[in-house]
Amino acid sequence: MTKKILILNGSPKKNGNTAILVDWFIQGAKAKGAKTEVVRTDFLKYKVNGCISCRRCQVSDIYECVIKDDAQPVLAKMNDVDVIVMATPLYFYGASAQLKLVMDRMFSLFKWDNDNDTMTTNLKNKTLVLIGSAYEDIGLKDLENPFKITAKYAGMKFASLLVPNAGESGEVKDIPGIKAKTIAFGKKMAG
């Protein structure tokens, strides 16, 4: 079975460490026959900044955000792929704001029945992947934790590739073995 992989690149840098890691990941995934699509979250145009908790998504049968902007089709695609990759540099011990805006809107991909204390989501049994890099060797576990929690809550599998000491933009290429490791990770996620 050919896996479909949606990659959200949360970096505002076109040729930065995150973009390089994403390219290597895609090489590996495509080597295993996966179909990949990359969304540069820094180019998305929004009507609102993040989820506004209008809860209109909760009265709809469709698992998507009702706000019609560039995030809406990205969120809808999450329903139709096998693997969702979130790629981000570490910014103040968390994901980039560009990625976090989309993550907040993922609220629309869950349906809660508070009277019966139940939740359903089309994300169940999919895989959530984090690709994260940091300038130095601190903060990556803090970055990883919200993604891990989200995956567990949604009933998703979780995997991560965390790259410490990536340095400044583009310097990730200088880390011995990281290209091969990232390509292998892409193959594994596509397998």
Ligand SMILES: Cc1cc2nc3c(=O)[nH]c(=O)nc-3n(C[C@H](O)[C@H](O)[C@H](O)COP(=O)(O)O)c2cc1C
Given for the second form:
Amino acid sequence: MTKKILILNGSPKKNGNTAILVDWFIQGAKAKGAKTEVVRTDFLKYKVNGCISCRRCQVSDIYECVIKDDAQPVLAKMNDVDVIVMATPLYFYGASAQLKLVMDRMFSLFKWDNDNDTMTTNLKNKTLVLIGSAYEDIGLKDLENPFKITAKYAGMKFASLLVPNAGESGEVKDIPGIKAKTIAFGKKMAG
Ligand SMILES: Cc1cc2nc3c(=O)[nH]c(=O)nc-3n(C[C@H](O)[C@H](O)[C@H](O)COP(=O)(O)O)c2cc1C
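The form predicted together with this ligand is what I want next, because the block you gave corresponds to the form predicted alone; please supply it.
Below is the entire complex, every chain and molecule, led by the chain shown above.
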């Protein structure tokens, strides 16, 4: 089965470490016949700053954000793909704000029925992938945790490629073996 993979690149750097890792990941995924699409989240134009907790998504049957801006079709697409990749530089032990703006809007992809204590989501059984890089060798596990537990909460499978000591933007290329490792990871996620 051809896997559909949606990749959110949350870095503001066009040719930065995240973009390089994403390119290698795609190389691997395409080698396995996957269909890939990349969204540079820093280019999305928003009507509001992040999720505004309007909760209008919770009174709609549709698993989409009601705010009609650039993030809306990206969120809607998450319902249809097999794998969602979140790629981000480590910014102060967390994801970039550019990625987080989209992530919080994923509230609309869940429906909660608090009276019956139930939650439904189309994300169930899909795979969430984190690709994260950092200048140093600390903080990546802190970055990983919210992604990992969110995936578990949503009933998604989870995998990550964490790249410490990636240096400044572009320097990830200098890590011995990282290209092959990332391509292999892309192949695995598409398999
Ligand atoms: C605002 C900001 C915060 C950062 N915080 C950290 C950090 O806490 N720990 C770390 O190791 N690197 C940190 N870095 C470095 C980046 O995570 C690292 O260079 C990353 O690989 C850059 O990816 P990019 O080229 O795709 O932007 C930070 C960089 C910026 C610009």
